[in-house]
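Just the one chain here, the form predicted alone, laid out as structure tokens.
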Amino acid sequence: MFTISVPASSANIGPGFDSAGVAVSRYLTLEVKEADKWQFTHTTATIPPVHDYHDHYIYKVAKQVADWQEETLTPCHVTMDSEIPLARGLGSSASAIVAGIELANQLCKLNLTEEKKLDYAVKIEGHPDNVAAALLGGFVVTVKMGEEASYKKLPAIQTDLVVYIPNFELKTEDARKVLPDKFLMKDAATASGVSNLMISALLTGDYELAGKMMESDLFHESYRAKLIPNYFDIRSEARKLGAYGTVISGAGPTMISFVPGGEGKSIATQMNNLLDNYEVTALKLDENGLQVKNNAPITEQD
């Protein structure tokens, strides 16, 4: 029938807490075909085995998209693919969710809007950060006021990025209860100011400012940095190979460096040379976001 491709995403991206996320080159992928029941397949050991289809993520988002346009979901058999590690700060539940979105939309011929899904995500995820990359890609910034999601993508970054995956879970339930509850008025100006500095340079390519600004955050960093090994070694290291800025991905524990074009993999090498127990790789900025892809049958030629 159809097969759907979401990116991992990365959000935060050092002052933009809550708010800034980027789409990245590694891929949850979903391959559907028709079938007389549900049946979901899992291609690879990133993802845990579900025995009862009506307990799969994706199948219950799917069936809330569903429900809420009062539709109902033809079964189908689900061939799932992940290239995103759970619980390490690359979004692997707002990438699950924006295909379960795509799910519903392809089997009742929904024909929702790009704005529809993401408020259907937001309403799934909580926050529109990752799931807004994750549909969009790119570099996207969003703001949730109330109940209403506002986002607006930036154009191309030129950079690569290297990814740092450790081999141990962080929670975002545990990465939370680090921050403070409060912050003052005068410290709030100046962390807002730099994640509005960041922004400005990445917009005129000043990339250099840009990772300057991502390593100054003042909202989540300092007090999530305790929570994960090798956090200033990392970011020092990083600088010296050349390194615009590192920072956490999400909530952590991975790390993620915004590097020159063309040096990701050079850089991504000599890290990998001082990281013992991490994933060190480097990785591309997705601009695609969610893609559909209608396979059709395929038929003999004369």
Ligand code: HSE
Contents of the next structure:
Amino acid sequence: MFTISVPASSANIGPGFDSAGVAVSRYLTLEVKEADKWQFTHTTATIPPVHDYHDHYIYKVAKQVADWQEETLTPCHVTMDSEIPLARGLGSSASAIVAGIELANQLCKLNLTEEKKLDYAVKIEGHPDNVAAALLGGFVVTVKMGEEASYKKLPAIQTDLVVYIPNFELKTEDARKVLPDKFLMKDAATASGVSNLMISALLTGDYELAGKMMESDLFHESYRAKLIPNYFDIRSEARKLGAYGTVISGAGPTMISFVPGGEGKSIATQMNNLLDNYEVTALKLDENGLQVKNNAPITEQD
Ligand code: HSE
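Same protein, the form predicted in complex with this ligand this time rather than the form predicted alone?
Every chain and every other molecule in the complex is listed next, the one we just looked at coming first.
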């Protein structure tokens, strides 16, 4: 019937805490076919099978959206492939939410607008930074005030990315527990100034300055650094190799460097030689976000 593809995402980008997000070139893919009853098949060994489809997260999201729209889902066989590691700070749950919303959108022919999809995604995820990037692609700045999320996608950022994925999981709630409850007004003013300058440097293509601001975050990086082995080494070694800036991806434990375009693979190879127990990979920003492809029906000749 159709294929849904959603990129992974990296939230915060240093000072854009709970606000900025970037879509990255790893994907969750659902191949959806009409069937008599619901079935989910996982082709990725790291994602355990779910025996009762009612318990499948993507089904639950799709059902929730169908209920909100007072529609009924028709049964399908969904084959799911994921390149996004779980609980590593690469937005696996945001990608699943966006995929589930699109599944309902397609099956119930809802014609949801981008705004409505984001509205539902934020309702389910609770914060907009990952879901907006996964939905829209590219570098997206968001803010949630009360129940309403607003967003703006930046023009394409011309950098490569290198991600450092450690071999352990870190739950967002644990990474939020280490953050302070309160922030002094003068520190908040400086911290938001750092974020503003990072965004304006990105908009004007001054990636050196953007990278410096990424590494000057005051909101969360210093508190979370202790949860990530090699945090300071990864930053300084990546900088020596030409990275503009290296930050925690979302709530961690993955870290991500913004590096000059065309240099991602070479920097990733050199960083890989320095780090044990990390998967180090060059990625690109994904500018497309959520994609749906209608599959051609199989004919007799095929
Ligand atoms: N902005 C969130 C955080 C992203 O840093 O806690 C993780 O969900």
